[in-house]
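Single chain ahead, by itself, as structure tokens, in the form predicted alone.
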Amino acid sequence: MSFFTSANKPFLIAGPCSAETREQVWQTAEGLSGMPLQLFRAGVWKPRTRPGSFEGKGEEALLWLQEVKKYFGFAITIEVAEAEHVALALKYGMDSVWIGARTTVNPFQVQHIADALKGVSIPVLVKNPVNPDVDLWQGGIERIMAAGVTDIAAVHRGFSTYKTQRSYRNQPNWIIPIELRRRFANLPIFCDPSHITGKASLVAQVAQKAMNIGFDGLMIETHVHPNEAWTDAAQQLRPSELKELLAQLIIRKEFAPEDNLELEYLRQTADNIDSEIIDLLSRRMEISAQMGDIKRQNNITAYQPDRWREILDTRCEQGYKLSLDKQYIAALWQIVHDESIKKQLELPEQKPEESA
């Protein structure tokens, strides 16, 4: 069984964004004692956006975490961004390490960490890269796997955006961790609602959404005095607030057909409709190819802007009348139209005598 596999969901990781002082780390751990905590987290080295910000206490903080581990019995996880960090984590008996979003984005750096982990039996968490790139996330995980690490989990912490008006600090883009789950069916995936939201008041709702989707655990930043935190003060919960969140959290179970016959019937119905949609899309592409032949014979370009605008307007309006979101229809028909144009452009050129 994997270190990250827990009989009782969620697998809970909590603790301060940064280990600031011995007293702050100790008091936060004391506030978390008695909760179903699998890992106590704390940032020891902090990769900051700009110089001059608090960049962590480094090796000194590892001593504080050792004390927390010994007294409270918590397993400890810290972020590592360099091979030297891995060596120190092992030296001070850290139970797990995680690779942060700013490191996952750099394959060279991930490889350095993977090389440092070869021959080491320690659980590793890999956060998604700052940009929404599932291949890059997958690559980071595969590098750690190739090093021989068997206990690996992914952490979804959202993705950076240039938009200034936004509800969340980092956009969730839920489809990306869902795609990662498709690629790694047995990989535990946790959610970091603290970094997604950037606001303590929104952490609970995102944590619940992660549970609704079927995530395996949560990584939640928790500080004994959030307002006084040296980093990310706005997104950290007090231990009492975390306890309340856990009490209200609804855990969804995996679906088995025998659990709900009505749901299984609806699933089968949806499968049948999907099959019909695929048949219709195939027919749509056949028609597109025929239109492409006619366009070539009459020296007409494959892409017709006026016709495309007409299709988009009419399909969106038709969908709207049937309670379908216009943006959804537009995005769907953009894919259909792109494939149609691609199909027409791939048609073989006809020799003059063949079209006579």
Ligand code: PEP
The other form holds:
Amino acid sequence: MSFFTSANKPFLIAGPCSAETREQVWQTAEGLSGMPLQLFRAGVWKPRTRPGSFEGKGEEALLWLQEVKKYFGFAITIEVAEAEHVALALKYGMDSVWIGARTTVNPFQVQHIADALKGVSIPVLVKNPVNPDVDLWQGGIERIMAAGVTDIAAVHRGFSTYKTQRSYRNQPNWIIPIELRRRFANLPIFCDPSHITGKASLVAQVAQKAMNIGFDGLMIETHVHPNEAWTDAAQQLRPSELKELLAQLIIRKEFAPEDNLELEYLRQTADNIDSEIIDLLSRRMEISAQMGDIKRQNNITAYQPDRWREILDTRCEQGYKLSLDKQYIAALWQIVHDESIKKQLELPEQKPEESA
Ligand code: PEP
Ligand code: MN
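Moving on from the form predicted alone, kindly provide the form predicted in complex with the ligand as a structure.
Full assembly next; the chain just shown is listed first.
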């Protein structure tokens, strides 16, 4: 059982973006006391986009976090971006560390941290890289795993885009954490709706969406006085607001109970339709192979651009009339057509005159 596997969903991580002062850390922890927190978070070294902003209190803040651990009983997690941060986290008895989005993008840096974690058993959270690259996220996790760390969880905090394309501060691209889950079946995945939305009023809706998808936990920035926060002021919740969010949050069951007959009926119907689709795809492929033969015999290319255009247009148009998204149909038929061309090219070579 991993440190990050919680019997009660969601695994909850809360606390300020940054540890600013002893009072701010203490009062935030006080506000959170009694809530079902598994980890209290605070940034001690802050990766800032531009120089000259508040870059964290460093080692001094670790003493404040030690106090929070001692008096409120919270386990503590902090961000590490250097091997030296790992050494200090261990020296001050931090319970967990996280690797931030600006660090996960850099394999050299992740490797330095992984090397510092060798032989140490501390739970590690790996945030996604700032760019939407699931392989890079996977690679970061693999480096930490290879260092021998057994308790690992991924944190989805959204992906950067240029300002004009933003609805949230960082785009969620939900398909990416879902793909990561496919790649690591047993890896807990948490959502950080604070950094996705960048806005306190939107945090609850994204937290709910994460629960609907099946995320295991939440990391939510919480500050005793959000408006006065030195970093990420717009997105932090007051402890009372976090409490309200948790009270409203609907937790979905990951495994649908088999005694839900209505769902079972719909699933069987979907199974039957899928089976018909596979039969049709197989027939479609037989026809493609026959067309491939004829193309060979008549010495014409397997790929015919005009024909592909016509296929795409007619299928998208038909789908659209039946309320199917054109992009969805286009993507599907691209796969069908690519596979068909691939099969035609695999046919044994024949000279046109031989088969005449
Ligand atoms: C943070 O959690 O405060 C932080 C800096 O996050 P990220 O790495 O996701 O930007
Ligand atoms: Mn932050």
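Positions refer to the first chain, counted from 1. Just so we're clear, the structure is a prediction, and the values are computed from it rather than from any experiment. Take the two forms, find the largest set of C-alpha atoms that superpose within 1.5 Å, and that set is the rigid core.
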(message) After superposing the rigid core, is the C-alpha displacement of residue 58 2 Å or more between these two forms?
(response) no
